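Presented below, as structure tokens, is a lone chain in the form predicted alone.
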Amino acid sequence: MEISIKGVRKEFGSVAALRGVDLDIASGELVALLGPSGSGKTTLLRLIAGLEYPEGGQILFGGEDASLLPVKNRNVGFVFQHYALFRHMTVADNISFGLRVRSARRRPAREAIDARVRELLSLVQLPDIGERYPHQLSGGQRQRVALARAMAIDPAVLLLDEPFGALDAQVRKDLRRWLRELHAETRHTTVFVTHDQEEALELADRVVVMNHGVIEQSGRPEELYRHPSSAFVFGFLGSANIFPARVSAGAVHLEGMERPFAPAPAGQPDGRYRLFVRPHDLRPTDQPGLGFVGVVQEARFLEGIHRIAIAITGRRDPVELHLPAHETPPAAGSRIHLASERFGLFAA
């Protein structure tokens, strides 16, 4: 099922939650809606689900206008952050609930429902827990059961709202890997909301970055990370050192620095900018005439990376440098000369 969102607007009182959003989602695609709190990502998900209705624009399912269809007529599966399982029901009854409450004409036979439950429990790798109750499960198991329940009705679209937000870090990592494998097997059109950039970049075929009710940029994870189109996207995805800068005479100059930082990109107009450079794109150099010199404050080793804080004259916050584990980090108190060929310039 492909989804097409055209000029969708949504207000809550005087607050504009969505400001004319356009987005096409291909059939079988796994799309992450990523952004800070208040960016509009959850509102957009609820509009797709039919839990909210737009003030303007259209939401098309397979080319058919579903903008005002009630949720029960949209054939969507929804997975909430806090599972929303029925505590008084067994796992098997939770999973089969959506099938059992159908009208008599559409309800499968009991044997077919039981077979579907067994199939889904096997699919989510929990084949032997059908008779347990939610309170007897771990958080990761509950989330898998919630996903199985959403898939029981064979939805055209699967929607997940912060699906791993209530779980600890290691369980989240395990479930992300599992969900990616599950999606490769089932190929549901899937949209999930998250504020966790690592989660979005690892899981999604495509990431949609939202801010203040609009889409800032949409693309494949590596494309967004390497080629952010705005200062917001550059700063939101991954770590970045940010400098006030100016371009003049074909060179980029950081404010307060004597030597130029780097040659200006071809065609870059003169003027004032904000320069963004990722910690792993800064490199120690002995090339004269470019970059800047600082003093190493400290070096920490975390997740296979040396994370080095560098003090720069006239700058309050230290510059962050990342070096791979196999390199020897500079000693605290030593001077270091840094430069970079990869950075972003955005109008100040």
Second form
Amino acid sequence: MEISIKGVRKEFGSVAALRGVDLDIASGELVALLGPSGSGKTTLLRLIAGLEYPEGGQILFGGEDASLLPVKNRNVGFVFQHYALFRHMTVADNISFGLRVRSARRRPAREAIDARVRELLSLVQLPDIGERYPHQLSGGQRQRVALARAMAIDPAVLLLDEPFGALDAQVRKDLRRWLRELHAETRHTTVFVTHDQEEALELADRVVVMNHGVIEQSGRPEELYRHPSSAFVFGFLGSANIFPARVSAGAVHLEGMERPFAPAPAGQPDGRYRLFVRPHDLRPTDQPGLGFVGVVQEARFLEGIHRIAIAITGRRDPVELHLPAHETPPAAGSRIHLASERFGLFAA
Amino acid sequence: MIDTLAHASLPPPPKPHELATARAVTRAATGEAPAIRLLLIAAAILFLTLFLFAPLALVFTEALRQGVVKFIGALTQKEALAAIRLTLITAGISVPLNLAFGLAAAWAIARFRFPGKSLLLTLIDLPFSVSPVISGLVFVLIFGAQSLIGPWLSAHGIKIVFALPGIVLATIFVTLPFVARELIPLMQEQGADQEEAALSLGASGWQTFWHVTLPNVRWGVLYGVLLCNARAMGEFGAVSVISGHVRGLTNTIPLHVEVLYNEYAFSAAFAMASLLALLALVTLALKTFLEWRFAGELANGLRH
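Form predicted together with the partner chain, following the form predicted alone:
Everything in the complex follows now, all chains and molecules, and the chain you saw is the first one.
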């Protein structure tokens, strides 16, 4: 079901958690709400679920105003960060809970419920654990049971709060891929919250970056990574070297460097800026006249990338440079000349 | 290749003798000299014997000094039976009421933010900090003949002071904190996630309470009820002030023990007292069992 959020505001006491959020989620879409803690992403998720109510604005489910509908009438599948499985019930009872609490008129027959539980258990690839209790399961298994429980009620939308937050790295990777496949199979409209940019970029059709209670930018993962619209998004998605810079006479200069860094982008007004450049967009170069010079401090090799720290006069933190594995990293102590054509300029 | 690399980067496992040294060092750091240890243990045992085991043993030996027949005779006297019945009625009314109150208060405090919350928390603790005699006296002052509503009550034939209602009121007041105090930290620790999950799955408020909230705190509830009951049956001070000590009518077991004792009916007094001692032992056994079996499901912070 498509969801439309219009100008939603939420305050907790005097603290504004959301200050006017607009977002449209298409039916079947897999959307990530990404942001640092305190950015309002979890509040937005809870507002969609009906676990909180907005102070202003509207939340529409399939065109109908659901802003003030209580959670029990919204038909949402919510997966909690710590799963919130009912610990005194077996896995099967957990999954069937949403069906069993229905009024007699809407409740499926017992055989139908049992069949649905079996179907969901096999969907989450845990066919044989129906009789176990939550404390007998691993974190990854609990996560999947929580998802099966949420899907049992055929929710209009699946909402996941930091779905992989409490799991260790390997399990997290496997579950991410699994969730991606599951979504491709079931096409549930899904919104999940994460503070992990890698998770958001890998999993979502669309990433919504939030900060200080507003949406900074929203778009396809690659689009966001390549064309971040603000300093915050640039810095939050992937790593970046940040320099104080100024634009004058058609060129970008890094503060304290004599030669220009690059030609200024067309139409960029003169003034002070912060320049962002990704470690893998920096390139060693022989071309004179542009870029900057530094001294190689150390080079490490990790996950197929040479990660090189470069000291620059007048700058406290070293600049980070990434080179692909097949290139030979420069020796420590050697001088290196770097330049880049891809960078972001944002108001200082 | 990758395997060997991974192994190479790990520190070698500690050799057995290194482990042994490490253990010896820890023990030395926390331990005391054997003589001091012995002295401390002996002091603890002596203290416990003097103040706990000996009095307890004395209660039972005194109760049975003149034989089992006399013991049973003392317990089946008309006035003794009346005291036992009154105690059971009092506990039977006040414990369920405090259970309901404790659940409601704990739920409100653990789940919601509202003005006056910390005041409510403090008030729940009040009966623990006020002398029971004062608790009894307060009810005498509110409902007694000299009070504002006293004349109105007596005009309508409603007896509160020196009667069952007063005893129940005083008992409820004194035992008010037990269930709530056990449940508040437990419910705070568990958080609202499971309840929110139940609601999001379409459960109503009552379904959530019966199927999720209550089962999650059931052992905590039982623990609180146990302690509440022990106190309700054993309360002396508050009940003593408000009951008026009418033999066979407003004497609970503890009050009856005092009456018998003052009349030098020692073995009868101890026979009644042994009932309370037995209640204490059963409570203690059940409490220990609960703590042992369901440690994780009881509030960790507070023990009474």
